[in-house]
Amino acid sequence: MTQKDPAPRFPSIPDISERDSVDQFHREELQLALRNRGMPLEAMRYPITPSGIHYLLTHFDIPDVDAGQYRLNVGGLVSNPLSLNLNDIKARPSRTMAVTMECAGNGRSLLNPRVISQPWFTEGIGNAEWTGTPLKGILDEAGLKNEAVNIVFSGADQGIQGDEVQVYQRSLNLEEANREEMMLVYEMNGQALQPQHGYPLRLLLPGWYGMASVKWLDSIQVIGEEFQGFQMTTSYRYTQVKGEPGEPVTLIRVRALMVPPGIPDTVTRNRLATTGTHLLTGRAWAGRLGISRVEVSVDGGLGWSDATLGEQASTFAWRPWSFEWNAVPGWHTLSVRATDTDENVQPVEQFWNAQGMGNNMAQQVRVLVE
């Protein structure tokens, strides 16, 4: 590659007022942008994601919680209510465990028509290593009582969402609070939570969507019927018309993403790449399920190669992979897609909702060859 500035190659960009509106980004999804983050996908290239750098969304504003005076309530339909600081959190059987965790809205800015929310492309991921102790620990010495039906985790978080000021709420039922991977964590990759990241407690699901890994963690309550806060009931829903109740947003669906090679441009994120063989690299996953094949397509998705499969860390954590392009002069659009261990598949085509949720339609890398 020459020394010259390769930008007058690339596609200009049209003055904002010949844009299509569905590059126009409001001015609320702006501020919702500078507020969260997403991980830089070259920092795939990290097995475990630096926690500075992890995705991140928060719902409300960040609580001032207090970890001297911090206690965590368990009560409700139990035998042994529990009041615990974390001190006595921490003396309980620990674990650390790498854990994969992507926000439920992730891809939503290239659904057309656009929703209009956090507006992630792809990078709303991260893969951690999370130290904490087994919620069904705590679930078991408090002693759930027969009529139990939904366990209620509430954050410190508050706002206003569906008219009302609500704290941030999600449930689980029995069999899901009891699973073995579910935890209260207190580190993350080492060191205690950061703020954001939900210090001083927060719920970790291993294999479900961001949402539900509830921070900042309050209280939990056993109740004896289904939990209908807004979080369960009209947010995080597939649905195809505002409104309608819809499916419940659970489990993370397969994705794989690729490193972008060579450099880019500033403004359009293009990538400028030299001819000759370059190492393709990235990662997959699939909530609770495994990765079983990831696919390259170096032609825009006209044909499909098999990349190679790395060792994970954890049942829980992103797959590596990588493939060997040979890279000839000229513009392409390379993807890459992966298939789970119960054989779904990455569709190539968007997965259209209203709320922009669970979109995993294969990625797609513009580079010039030069």
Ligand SMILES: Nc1nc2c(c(=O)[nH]1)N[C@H]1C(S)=C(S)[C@@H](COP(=O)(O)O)O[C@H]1N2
Second form
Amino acid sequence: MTQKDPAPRFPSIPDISERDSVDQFHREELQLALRNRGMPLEAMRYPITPSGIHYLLTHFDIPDVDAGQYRLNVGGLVSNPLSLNLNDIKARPSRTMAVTMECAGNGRSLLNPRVISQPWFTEGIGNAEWTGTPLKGILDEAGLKNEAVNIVFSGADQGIQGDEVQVYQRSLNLEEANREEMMLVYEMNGQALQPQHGYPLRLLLPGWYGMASVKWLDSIQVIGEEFQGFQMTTSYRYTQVKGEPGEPVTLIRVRALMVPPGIPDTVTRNRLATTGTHLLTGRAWAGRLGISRVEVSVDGGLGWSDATLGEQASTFAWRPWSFEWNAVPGWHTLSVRATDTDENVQPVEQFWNAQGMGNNMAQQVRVLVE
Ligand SMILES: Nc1nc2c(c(=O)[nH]1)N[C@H]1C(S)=C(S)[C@@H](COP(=O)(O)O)O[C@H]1N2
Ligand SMILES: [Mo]
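So that was the form predicted alone. Now I'd like the form predicted in complex with the named molecule, please.
Whole complex next, starting from this chain.
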């Protein structure tokens, strides 16, 4: 009698035609994913994310900016309009700060149903060290007039979104713009910004989701009313129905992620780990709030235990955590969730909204222990 092959531990996945529709990703999603890379979660081992592994998101094309000709124009409702070249900006007071950036669409692919847009699972993150000059210094020098209401930041990139030809633009109210952590940055991890990260100069708004940190910053215009640009009024809104105004997407919501333990199966990314003690590690962040607690579940969310918290490099940088897991044979679903200093806890269910923004549901990792 011949012996039957044992069932595979990591079976190959079924053919596309046999799969559930949430698992069928579209050509456009693939195209977006190839342009906009994510940070592999094992890179959370580095307290400061190396530039080449930091996530990336660009709506249109990376524009061609000649740094020699570059000028940042500050105008509108100001008493002293400015036109600064890169050296003028570098000559100003400088500051270096570690800041965790996260794309507002991070978690989108965990939603069911989901909109066709950048299909992040949880890898739209990074924690680089940025060098630049405080935005407030520039605003003070330009001198905002009394009628000032909004500050509009324009990038050098253009494209079409929602059938509207546009420059990438975002705005801030005066209170936010004058916060001391807001910066204009020209270096990432001690080197000039790479073209894809906004060379030669970008805005960096620590605590805000990434869309607010305008790359290839071209101009700062002070206006006397609420800015009505596409990236403010139509995109980046928490809505339940496509087209309704909803609420604006602003600050980063609380999230923890773990470095998946053991070794991965190439296709499914499920894990294989050995029986015994594993030190689970990861990072947690909550925009401008602190992290008060991180909990780990080793049984798919039935029970939660506290992880040990480490020190963060800055108020706006992620916080390390660790947890000792005594792994016993069999399949396990590991999960982690964080609580911020305002008592917001990550949900274990999807945070559904029509644009797929801010879905901070707790991460799950499938692991086979042998
Ligand atoms: N000019 C411009 N700025 C931009 C974008 C863009 O497409 N154009 N994308 C935004 C979005 S959605 C995110 S998440 C961050 C990503 O920054 P990174 O690519 O340096 O990680 O840049 C923001 N700034
Ligand atoms: Mo983003």
